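Only one chain is shown below, in structure tokens, and it's the form predicted on its own.
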Amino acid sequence: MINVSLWNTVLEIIKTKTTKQAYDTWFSIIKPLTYDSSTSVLTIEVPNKFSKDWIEKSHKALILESIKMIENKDVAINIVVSETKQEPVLLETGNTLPAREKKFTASTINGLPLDPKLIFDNFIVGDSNRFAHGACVAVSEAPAKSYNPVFIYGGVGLGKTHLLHAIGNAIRNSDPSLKIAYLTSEQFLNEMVAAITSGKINDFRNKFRYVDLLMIDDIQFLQGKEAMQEEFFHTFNVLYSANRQILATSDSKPQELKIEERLKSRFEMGLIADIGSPSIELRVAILKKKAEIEKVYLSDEICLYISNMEQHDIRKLGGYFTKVIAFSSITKAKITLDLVKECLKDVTPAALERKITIEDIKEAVVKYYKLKPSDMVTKKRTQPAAFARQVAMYLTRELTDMSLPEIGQNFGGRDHSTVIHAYDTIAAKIQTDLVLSQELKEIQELAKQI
């Protein structure tokens, strides 16, 4: 076994030789396992392969240097991946890209301004976002040298935008000469249309094809916009071939986006990281951090109460926190549990909300269209049963957290591609079919009552 005091001393030395951001991201997650004094081999454990690769590549020398200061001899390190953690899927490129040909001297932010408050130091890390956070820190430390492109996906309000701003702020602070472009895909479209209308499409292309870092938020807005996809595809190629960093966020993984296959393949050749729903511990930690920033005191009991009001959307959780702080300030009352309950009395706690299940949806569809339960799983493709199944699959994907394979399995063992086809079919129809759109709302309400 390793001497605990030895490792703690090593960490204290490392703290003095690196930033708090780097320490919290890479060194605090290390678990020392064994130290064989006869062979001078230290074995340490990390949560996943991504952490292992990055520590070996960028921080191994610092660990060795710190140990040598204590042991006064060279030590070898063996890094192993924890078997208790599920390893994230990592897709990375294998080509060495051209070196940077020029430096930009203008400290420019194209597109939207970066929020200086959104930095890595106030991004709370938990199991649901650790991989995505680590990938973004790696990019900020070495743009276009570690992983490129980077694609982050997850639900609304989970911190994707925060991470983009944090990357931009970190890179701007470390090298102000680099040119950064941050915008939403909607803004990308608006600027492209304006450029085409005014005959200045070359100005538009120069604006986004000659940057060091391009960050596009909500890339799913590209869906159904062929001209925009074409323009972005060429912008992507120009930047990638020039070894410039590209990042994108979305509410879905690339494979699930309804965009051109060649654009999907561009995203899939880089690193893909997801952000899941935060655990209760992470939600409490986020509230504690917000309270610390606002210099107010929230007891554990209050933090737990507010955290149970929302289980998925961190942004919404922040809204509840802000409401409580404002309520306390206006009434000049101390923040107590009773005050919090009074302030949030109109909010239905997420923990008390009944979640709609796939069985609720199937039963509601069967009742609404006057079919038999077996019609949801039969292999027959006759109408109206086939259409009803498509509706049920669409609603299941919209209203539950089930994966595509899980949905297919619950509809007679169908393939995930069948689920995607069903979803896309209904999604396309409701864009123009107001009757169907109303039917879906009525089925959803019926499912809530079952």
Ligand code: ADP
The other form holds:
Amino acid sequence: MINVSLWNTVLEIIKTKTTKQAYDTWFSIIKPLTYDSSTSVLTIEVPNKFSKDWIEKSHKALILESIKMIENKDVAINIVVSETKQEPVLLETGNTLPAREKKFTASTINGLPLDPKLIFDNFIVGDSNRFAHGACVAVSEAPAKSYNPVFIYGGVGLGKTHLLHAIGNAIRNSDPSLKIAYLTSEQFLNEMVAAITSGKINDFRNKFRYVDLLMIDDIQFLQGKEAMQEEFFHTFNVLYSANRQILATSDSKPQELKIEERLKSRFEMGLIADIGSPSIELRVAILKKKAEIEKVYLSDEICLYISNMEQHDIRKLGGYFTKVIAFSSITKAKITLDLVKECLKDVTPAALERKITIEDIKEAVVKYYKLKPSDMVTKKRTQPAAFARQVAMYLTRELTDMSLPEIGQNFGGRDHSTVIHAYDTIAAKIQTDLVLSQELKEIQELAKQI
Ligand code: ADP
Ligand code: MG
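Right, the form predicted on its own is done, so what does the form predicted together with this ligand look like?
Full assembly next; the chain just shown is listed first.
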């Protein structure tokens, strides 16, 4: 077993020698496993092959150097991958392509402007976006040298556009001579059509075929548009064979897109990373970051409350935050939980869109906690049924219009004070218990589907 404090010291040294971004992405994920003193081999574990490749290639020297500073001896590093899940297809770009000639001296953006606020520093990393974020950091550190093309897919509001802008901003800062093109596939189509109708298709081609980095957002818009796919395919080939970086985002993976096979296979030969829905912890962290940027204070309780109003779309979450901030600044009121509730009272959490009945809730609770339907009405107070009943009563009060006596009646003829007690108990618990709070959301989802 490796000495933990030694590893922590190594990390402290690394922190001083690299950017926070690189540290969070590559070094904080490393788990030291063993150190064999007879062979001087340190074995470390990383979550996936992508991280392994990248650390091996770009960060191993720094780790070795840091260890040497403490131990004063040379060690070898063996990196192992902890997960067994299928890796995306990777393609190493060869060095046989023509060297890039730097034609452009000023930083130029073709397409849409980059938003200076969408940078890596403002992007919070969690399990659902770690891989995509890592890929994008790698691209920004060494365009066209790490993974090419890179394809990022995921639902709306999960951070795809943010990552593309972050890459563009980072590259523009580190090497302003690189020519960047960022645009949505819709804009690509509009420009193409305009170029064709005005007889300037060559200008259009030159605009996108002589860039160092081409980022096309929301490529799903290519579906069903054959002429555009054809044009994009050629643009792709020109850039790819000149060893320029290509990135694309989409709402689904390449295999699921209804686009030409040859275009699909171009994307499949690169790195494919998905972004999933953010966990409650990530949503809270994103809100805290937004608050920090806006220089406002949001208590944990308030962050949790807002974060629970939306489970997927981070854009919506940001919208709620903005609404609260605007409300408090207009009314000059302090941001309290009551103010937040008042301000967001018209926002209907997705789970409430369809009317949920007490029967749906009971069924969902029974299913979720693997109990019997009779556990909802029994007089017995044994656990875990008693707790599950409290949860069901809480949700019924939250999600239906039933009165307290009615609710009590439906849970085995209980008194309304029992319902109040159940409600207060659960309401107090979810303020601090993230796990329970998440469970309630899941039960709500389940009830919605019944
Ligand atoms: P998409 O392109 O996937 O639909 P966006 O990149 O436009 O999503 O993200 C929607 C909003 O959420 C943006 O304001 C973005 O800055 C924010 N956002 C998304 N993911 C994160 C994150 N991990 N950290 C901070 N903000 C995020
Ligand atoms: Mg987007």
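Residue numbers count along the first chain shown, from 1. We call the rigid core whatever largest set of C-alpha positions still superposes within 1.5 Å between the two forms. These figures come from a predicted structure and were not determined experimentally.
Margin query: For a quick test of reading the superposition: does L163 move by 2 Å or more at the CA between these two forms, rigid core aligned?
Written below: Comparing the forms between these two forms, which are aligned on their rigid core, L163 does not shift its C-alpha by 2 Å or more.
Next item on the list: Could you check whether the CA atom of E65 moves 2 Å or more between these two forms, using the rigid core for the fit?
Entry: False for E65: its C-alpha shift is below 2 Å.
Checklist line | Post core alignment: R244 C-alpha displaced by 2 Å or more between these two forms | finding: Comparing forms between these two forms, the R244 CA shifts below 2 Å.
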